[in-house]
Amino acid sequence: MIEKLKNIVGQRWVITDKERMIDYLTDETATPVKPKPATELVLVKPANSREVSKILKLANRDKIPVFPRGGGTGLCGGAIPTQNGIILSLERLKGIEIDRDNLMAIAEAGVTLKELVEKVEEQGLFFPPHPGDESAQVGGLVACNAGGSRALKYGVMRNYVKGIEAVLPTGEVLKLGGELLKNNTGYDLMHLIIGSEGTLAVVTRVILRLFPRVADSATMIIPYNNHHDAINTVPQILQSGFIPLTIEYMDRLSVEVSAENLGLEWPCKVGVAYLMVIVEGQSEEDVRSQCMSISEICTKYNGLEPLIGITRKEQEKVLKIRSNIYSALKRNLIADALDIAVPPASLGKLMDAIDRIASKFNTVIPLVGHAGDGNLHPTLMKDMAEDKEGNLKKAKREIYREALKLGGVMTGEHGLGKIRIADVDIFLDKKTMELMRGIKQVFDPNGILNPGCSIKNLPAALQRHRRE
């Protein structure tokens, strides 16, 4: 097998040395729930879709598991190779082209978000989504349908993917969509692959929609004395006639830990709960007008005096602290960071339910999330993972059930990965699982792509929990 892989990609790009492979065995999932990687693995780095096709044909013939690999920035163990097999890194697929006339970017799977944004901005254009860590790769962003703080105004990756090239586990190369704004030709296979977490096909090339660059922006921090007032303000902002780029919710514990970790200081000295609102417009006057309107709304709902960052440096500081929250908490405090989503107007009820669950388990559950679109990230602390009563698992399932009562789902942007499968029975019924298994079987008859994330795991999870 090793020699055959070398014949496909060249000796340099087949790696069996575990020391050189170590960074490919993990992702950003919190340590207490992070899956353990397998021990017998080979890392392969193809240069194009033809080589990907040959690798998958070989693996499919011998029924060898294949784990597609992007930047490893996921938070639910999706990229971790948990069975002996092949790690398929797409990092060498680096082609990128900007089509200004059609407002499209054509990027291969290994292009990082940072590289994409820089290339787009060089052309005076704008790629609206910003899912977070800029070392994430385009193929992974599409395969996981990444979201992020800008999803409120601009939506998730799915909204910007107009075409993909993807390789099936049986080796066929699909070219779906294109530089098109409309396409209603048959079943939408492209959107099945988007968000499938590397279980249906390997994305090798993507066509993304672009927009003209906005002229100006400002970042507001509005402090509150409780989360009720903060969350109750959000619908009023959204009904005001304009949609901010971002409305984020953060609590004081989270932002102070993050700021300290960065050697910075959280600029707001009052309040225990915060909304971070980013507005953008085509002129400074437009941005200031929006800030004034939002300030007036927040004051009506008991918001304290807002801080407004106008300069790039001021805005970057706040964004850096917000973006670093998970990394800072992960170092010493986090057992798991959930990703539940509910209808935005129900977010306050969900927070109340989580507070009750925290009290029941004698712990603290910090809350951070995308308040504008109802996507909340409750942070379960390490003390819950260290007890012998299984409280981490119990608390998670209670939070999930509360989300379900409110019409929510277990993951809004991170995906199932390998650490959410065991609880998916709370949200998916038997028929839904049956349909998903059927789709998986059609695309991947031998089940070689990213096992552990596979929908084939769902029936076992369902049966196990029904016996509990």
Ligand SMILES: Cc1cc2nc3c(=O)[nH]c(=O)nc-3n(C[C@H](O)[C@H](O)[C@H](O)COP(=O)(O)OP(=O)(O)OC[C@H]3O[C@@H](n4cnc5c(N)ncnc54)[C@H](O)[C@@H]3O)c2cc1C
The other form holds:
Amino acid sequence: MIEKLKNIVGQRWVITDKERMIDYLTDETATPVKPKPATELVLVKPANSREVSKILKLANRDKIPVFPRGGGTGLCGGAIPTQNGIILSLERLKGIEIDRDNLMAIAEAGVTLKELVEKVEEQGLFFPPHPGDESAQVGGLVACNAGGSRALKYGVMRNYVKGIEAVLPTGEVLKLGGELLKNNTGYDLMHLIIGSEGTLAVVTRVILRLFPRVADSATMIIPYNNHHDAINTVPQILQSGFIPLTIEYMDRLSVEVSAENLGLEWPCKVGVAYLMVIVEGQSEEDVRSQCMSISEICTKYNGLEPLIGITRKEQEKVLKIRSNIYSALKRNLIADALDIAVPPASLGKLMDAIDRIASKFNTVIPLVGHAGDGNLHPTLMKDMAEDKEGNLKKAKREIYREALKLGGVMTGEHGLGKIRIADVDIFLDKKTMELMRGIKQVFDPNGILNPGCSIKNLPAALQRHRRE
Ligand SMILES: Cc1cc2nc3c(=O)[nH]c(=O)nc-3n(C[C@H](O)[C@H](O)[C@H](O)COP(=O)(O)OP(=O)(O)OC[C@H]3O[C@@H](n4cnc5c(N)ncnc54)[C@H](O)[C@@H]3O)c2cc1C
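Right, and the form predicted in complex with this ligand of this protein, after the form predicted alone?
Everything in the complex follows now, all chains and molecules, and the chain you saw is the first one.
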């Protein structure tokens, strides 16, 4: 097989040496829950969709598992190759064009978020979605339907994808959608592929909607002496008629660990919990007036004196601290960072439930999240992974059950990957899972694409989980 792969992509792009493969065996999942990679793997780096097609045909014929891989920034083990087979890195697919007339970007799968943003901004345009790690690649962002802090105003990746070129496990190349704002032609296979985490097809090229750049923005930090007051202010802001770009919730522990890790100082001296609200507008005056109105709402709900960053430098500093929270906590503290989403007005109730669970398990559960979207990331700490009682799993399932009671889901933006699949039965009923298995069977009859991430593998995953 190795020789055949070399014939497809060239000798240089087939890697079997373990040392050179090491970065491709992992992702950004917290270490205590990170899946173990398999041992017999080959890393292949195709240059275009024709080569991807040939690789998949070969793998499908011989029933060899294939693990599509983007930037490896995923948080739930999605790209980790857990069975012997092929790691398919899309990093060489780097083409990008901007169509100014139609306000669209046409980007190949391996373009990073950083490269996309730079190219779009060069043209004076704006690509709204911005998940926290800019080394994520376009293919991975689409495969995970990534969100990020700006989803409150602008929505998630799904809202921006207008066309996809994807290669099926059987090697056929699908071209779905286009530079179109409307398309009602048959079942929407494009939206089925978005968020399918590399289990249905390999995304090779994407058409993304762009917007003109917004004139001005400001970042406010509103401190609170009580985290319930902070979270309960969020629905009040949303009901007031303002839609900020972002409403993020952060607790003091998380921001201080992150700031220290960066060698920076968290600019707020008071408060135990914070809302970070970013507003944007067509003029400085518009932005200032929104800040004033939001400050008044926060004060009414016990917010302390807000800190308002107007200059780009001030705004970048707090954003940097916010974006670094996961990486800073991950070093020594995180066992598992959850990704719960509930209806936004129920966040306060979710927080109460998480407090109760934390005290039951005699631990602390720091919280950060995209509060405006109802999407919270409770951080389960390493001490829980180290105890012998299985408390990490128990606490996690209790949080999931509380989320379910509130009409919520186990993952708002990170996806199931390989670490959440075993608990998916809490949220999906039998019929829904049956339909999902059927869809997987139609796209990938031999089950070669990203095994371990798919509902198709659920019975085995569940049995394993219940044994543990
Ligand atoms: C510090 C930090 C902050 C983050 N913040 C956010 C956030 O705010 N919001 C958010 O949603 N996520 C966030 N993430 C998670 C992560 O960045 C996203 O999930 C991102 O979409 C992953 O993209 P990737 O290219 O790194 O994919 P990878 O990690 O390489 O892969 C992720 C999944 O996509 C599949 N895949 C990758 N490329 C393709 C392809 N071309 N075709 C088919 N399948 C493919 C893989 O098989 C895997 O299942 C954050 C991660 C970090 C480390």
